[in-house]
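In structure tokens, one chain follows: the form predicted alone.
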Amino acid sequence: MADHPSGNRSEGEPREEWRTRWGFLFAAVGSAVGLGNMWRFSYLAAEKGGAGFVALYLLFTILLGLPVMLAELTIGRGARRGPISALAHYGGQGWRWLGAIFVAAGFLILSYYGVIGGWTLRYAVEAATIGFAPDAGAHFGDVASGFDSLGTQILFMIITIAVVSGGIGAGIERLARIAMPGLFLIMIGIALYAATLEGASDGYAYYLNFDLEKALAIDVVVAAAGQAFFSLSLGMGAILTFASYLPRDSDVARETAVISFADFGVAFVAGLMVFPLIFALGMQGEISGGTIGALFVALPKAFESMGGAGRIVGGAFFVALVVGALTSAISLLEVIVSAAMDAFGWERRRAALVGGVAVTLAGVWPAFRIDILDLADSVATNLFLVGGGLGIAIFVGWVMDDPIAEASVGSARSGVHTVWRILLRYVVPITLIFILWNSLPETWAKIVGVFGSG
């Protein structure tokens, strides 16, 4: 093991701990779940080989979310430390370069998130007040740019720092224990409700249709491989950031494969949340791949023809996407705020105060261009969030000392780490690798889209 990095806080200085343990877990599923969860996944499954697609997904999740999962929670347990000081830990100060990466991802991702969350947070107060727009479209328009857009961005980041200065018991883990039962109950609830729609069977049809030729495709490959990836909020640091909150006698192990599957059936759930609305209403014609484009003008337009019924559902559909974006940039604002602690030694308050009035400021200019936050989501999750994973799969598959030992603690050394460590050295950085050289045009013909060829 590496010497303890320099700085402000010292080794024995106490940190913070999670309440309980399904406080942590209800806080690590809600950094999973969010809007990707909500639509991306369902959408996804239904375009690229459906119940196949889905068998895909889990097949990914096994080998590739898990033992990053399983890495990052490893790495901040032990260390007990925010990304950079995490990795200098365990590796010494020639890796810090890989936390900051994180913390990178983590600053930029919310940038834009913060934007989208105040979209939601809108919605479901109009919901609740005067109801959804007739003309969808134009509505977006004016709630998705300029200063409407600007507006409640700022009002999001402000209850997101304000969750985060509370402290990880008071603060996260009190929201998320309340938060993250709702979410769920919302969830089905909604579900139940669409499944007695007319026309619901012809939204699982289209949902779980098994087409094995389909889903075999590379680039439907590919997209599950991402997909189960990014879902898991992995390769940003707010899942290793959570884990060095943990005690040291915690079962990591057990909590990778809880996190992990929680946050499959909230994607799974959200499918037949969804597709049985949209073409009980007739509105299948209206959606694509864009998750923009099915939350905010689809969805809300299938709720505007429902009358009554359509605000009471589609205001709790809008609640339940209030609470994923939130518990989302509750964990991204807290991977910042805990690298801020480490590296100046400043209290909470401060850290999360400094550095969510940045990350609002830096959401600026995606707040008034919908094209620049579409661009920083591809960058974020092609480059950074890839590039992140791959670090982390090498840095414990081969530079770190012993990583099973420090994983099987609270539980035992069995096969399982022996495999895992196999996975990480091996299947996960050659699929990574993949996913990253088949996403690089993609990413590139944005950047090209935005700013030119020249």
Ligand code: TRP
Second form
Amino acid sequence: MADHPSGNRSEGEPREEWRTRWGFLFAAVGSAVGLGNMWRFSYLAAEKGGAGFVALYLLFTILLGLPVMLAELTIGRGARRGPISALAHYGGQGWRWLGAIFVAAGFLILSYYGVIGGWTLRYAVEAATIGFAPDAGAHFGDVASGFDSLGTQILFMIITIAVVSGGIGAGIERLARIAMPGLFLIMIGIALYAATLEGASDGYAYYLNFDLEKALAIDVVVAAAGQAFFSLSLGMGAILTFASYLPRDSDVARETAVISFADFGVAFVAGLMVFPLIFALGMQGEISGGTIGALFVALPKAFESMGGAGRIVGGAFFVALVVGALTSAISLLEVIVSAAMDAFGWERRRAALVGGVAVTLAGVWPAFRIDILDLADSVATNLFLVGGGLGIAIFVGWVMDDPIAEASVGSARSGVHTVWRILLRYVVPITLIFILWNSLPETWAKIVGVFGSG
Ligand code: TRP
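Next up, the form predicted together with this ligand, please; the one we just looked at was the form predicted alone.
Everything in the complex follows now, all chains and molecules, and the chain you saw is the first one.
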């Protein structure tokens, strides 16, 4: 194998694999389920008017998410390489750039994701030790940006690097198998508890009463599509990379369905805990602005006003958030790590350390400036993920040789595959070009807002 010139990784070493099917599924669902489902989903649902946004998000999960997920799983499992070499494997060297954009997107997302992950870590620890601050807004202002934020970001990244260094089976899979069932139980428990609160029904009404007019605003459409990609971890090769450790006979069509519906289910349940809690405790004013801090201000306020029960429920809530954030951050770092292992022949530990430290350094900026964090999130989602999804759809729909044959290894070739190809060739690209085009003004406005018009 001449493509490992530095020879750090011994030649012919077998590729790592998931130990069990369930281990893979928990890890992939762990990647998908994260801050996107809880923090990002709830603040967008609040900002974009509730149920209309939720309905569009479900529509895009099915129409765009399912086909792109199957495309990523197919490429990854077939190529058994990280994103850059996987695209070269099926499309020729000229396609490496798309893989490089994926790795850059992962780098960008993880740089600010680690900052938010750090916030969740702090809130979980505070709930267990000193309780929620009486003035949640001021507290968030104190800890969200600056050295506090940097400190918790570094801590969060150290844990992420440690797990990824452990490898696929012993690190990532082992954590996901314990952590994900715990997260599900906590979320269902809190959603049931929230249902018992007086005034919860206003929260459900806000969350679930569909208003067609609101849903058809272009900014709602754009946000829902971006959210579908972000939440499913699509558009930058994360699912592709996890699939590269799958055995060849796994059923990628079935796994696509399991991962996507688990992810939507968790986002939906997150809404069932967040909105009733917030409305029952009269905190709706705090989220109506739909700012990045909504979850970190409105919910702690609600928990604080609940007294002792609030410490327990709130503590459990933030523990679930830490788990979700961590298993997602791991998948983002794994993209960078697998690409570095392929490209430089580095061994895993070295790639995790070098890649992780570089991302942490890039995160200093968003750790100090929340407007930079917000901007990075918009650019990453609306440009990189939506653009990356477009790239994958075109690649598998038009460039790759006989994708249906590859996708149906391990499962029966069926009508589903024909529909899949049509979606990838026409429906997904046209929809994504429309979304991309319409998101440009908003992203541009944010850039101007942060850097000034000069
Ligand atoms: N999906 C995760 C979330 O909802 C975030 C995430 C992990 C992600 N890996 C990704 C987003 C890859 C985009 C691409 O929080």
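Rigid core (definition): largest C-alpha set, two forms, superposition within 1.5 Å. No experiment lies behind these values; they were computed from the predicted model shown. Positions refer to the first chain, counted from 1.
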item	value
Core-superposed comparison between these two forms, residue 54 Cα displacement 2 Å or beyond	yes
Threshold 2 Å Cα movement between these two forms at residue 41, rigid core reference	yes
Post core alignment: residue 71 C-alpha displaced by 2 Å or more between these two forms	no
